[in-house]
Amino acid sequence: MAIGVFDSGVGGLSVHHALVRRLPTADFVYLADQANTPYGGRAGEDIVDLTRAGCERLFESGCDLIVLACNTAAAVALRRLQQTWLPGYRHARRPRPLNILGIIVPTIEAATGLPWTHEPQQPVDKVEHVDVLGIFSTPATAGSRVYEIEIDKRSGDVAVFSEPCATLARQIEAGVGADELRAVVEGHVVALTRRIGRSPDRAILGCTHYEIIADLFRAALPAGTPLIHQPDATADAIALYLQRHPEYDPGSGGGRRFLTTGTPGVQNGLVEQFWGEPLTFDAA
């Protein structure tokens, strides 16, 4: 069996990374839907649909578990999938366990310090302190207000304020130059800072393809600036799940497949950079 790893495009390559990296011996497939990239403009139910056709795609390549490693995604249809889809789909394959995460709840973990478990707080009378945490994401990602609305129960000193990066992740799938990028980072980061009143305590890239600039990020915010960052946080979530969970089977052969919905072959040079060598999809 195998892990799946599906995003949009190649933003999500950032999770695999950190997800090989804490489970070398794994067998991983990652999906990635160029044929429909961008997400984060899209409207709810494609959004749905095209991330349970990924996952199906994933499950009948041998994934017994697939971790959206797109926020989108993540945001906007991984509940719907686990509530109104997945338990028909499991039925149907029975007796073999299926099951979707996604990434956000171990970001909120990191960003809490709190487990999701963790009983949602009485609303308190003073706070002598707020913690401004900056999140950087898609139109959908922040149009869900997820972040917002589950720190908020989980954390009552945290004030959370959503940046909307229009076109970044599809800049970035796109491979165009570091000074486009930066300039376009450095706007987005004024932004949020005008909005906020001043510059962020944290900061969350909240879309999977950021992570692979996230050094013009460091660059935009004022120095030291922690950043809370998805893939780490996310290998380290997914391994205590399979140590609870000894049902799923992640495979020992650390096998690596990479399937695109759009035009195989090379990836372009910013992933190439990021990656630490060539990166070649085949054909979905």
Ligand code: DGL
Given for the second form:
Amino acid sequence: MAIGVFDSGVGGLSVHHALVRRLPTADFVYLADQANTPYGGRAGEDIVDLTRAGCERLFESGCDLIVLACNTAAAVALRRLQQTWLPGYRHARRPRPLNILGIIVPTIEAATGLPWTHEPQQPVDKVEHVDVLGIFSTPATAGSRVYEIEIDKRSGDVAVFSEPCATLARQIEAGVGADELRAVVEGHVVALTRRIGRSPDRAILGCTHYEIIADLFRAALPAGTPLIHQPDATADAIALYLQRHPEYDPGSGGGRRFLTTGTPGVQNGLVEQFWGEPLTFDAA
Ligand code: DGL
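Right, the form predicted on its own is done, so what does the form predicted together with the ligand look like?
Entire complex below, previous chain first.
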């Protein structure tokens, strides 16, 4: 068996990287849907269909557990697939356990310091200090308002402001130069700061592509602004899930396969810099 990791492109490698560090002996298959990237400006139904196709491909390659390392897919498609598609698909393939997990739940747990199952709290009358959380994401993730809704339910003293970044995932996918990326990131930090009326106290890079250029976000935000690190939060949550669910066998050969629906071959310089060496993808 292996653990499947899915993203529209190379962004999910940031999560894959943390998963591999956390579970070094597990076998992983990474699938990038580069024929259809980016997802962030697509219609919801389109994102659901593409995510389902990606999951089918990973289940067919022998993965029983899939991590959607894509906020857009997790925000827009995960619940739909878990409710309407996965039960029948799993039933037809029993006794394989088959499941799909996302990255938003662990990120919200890390942001609130509360377990997902924490009872939604009663409205708070008076809040002494509001913790302002800025979230940079794709337009589809921002439009879903998942972070605002779920954090608001749990923490009355956290105010969430989202900044949709329409072009950034595509630019990272295309490997554009650092100067161009820096200008775009700075523009989004300025726009968010204006909307809030001050700088955020903390930030989430709510698109896995942005982790690849996390340094540019760190440089654009006021020095020392804490970033909630989505890949580490996800890796911890998946390791715990595997402990609690021994029916999922993550493998023990340390296998790493990288597949793309796009053009196979070596990924761009930004990815190489992040990964530390050239990374070659095979045809999915
Ligand atoms: N990396 C993905 C995310 O976390 C998708 C970006 C995109 O395809 O637009 O949202």
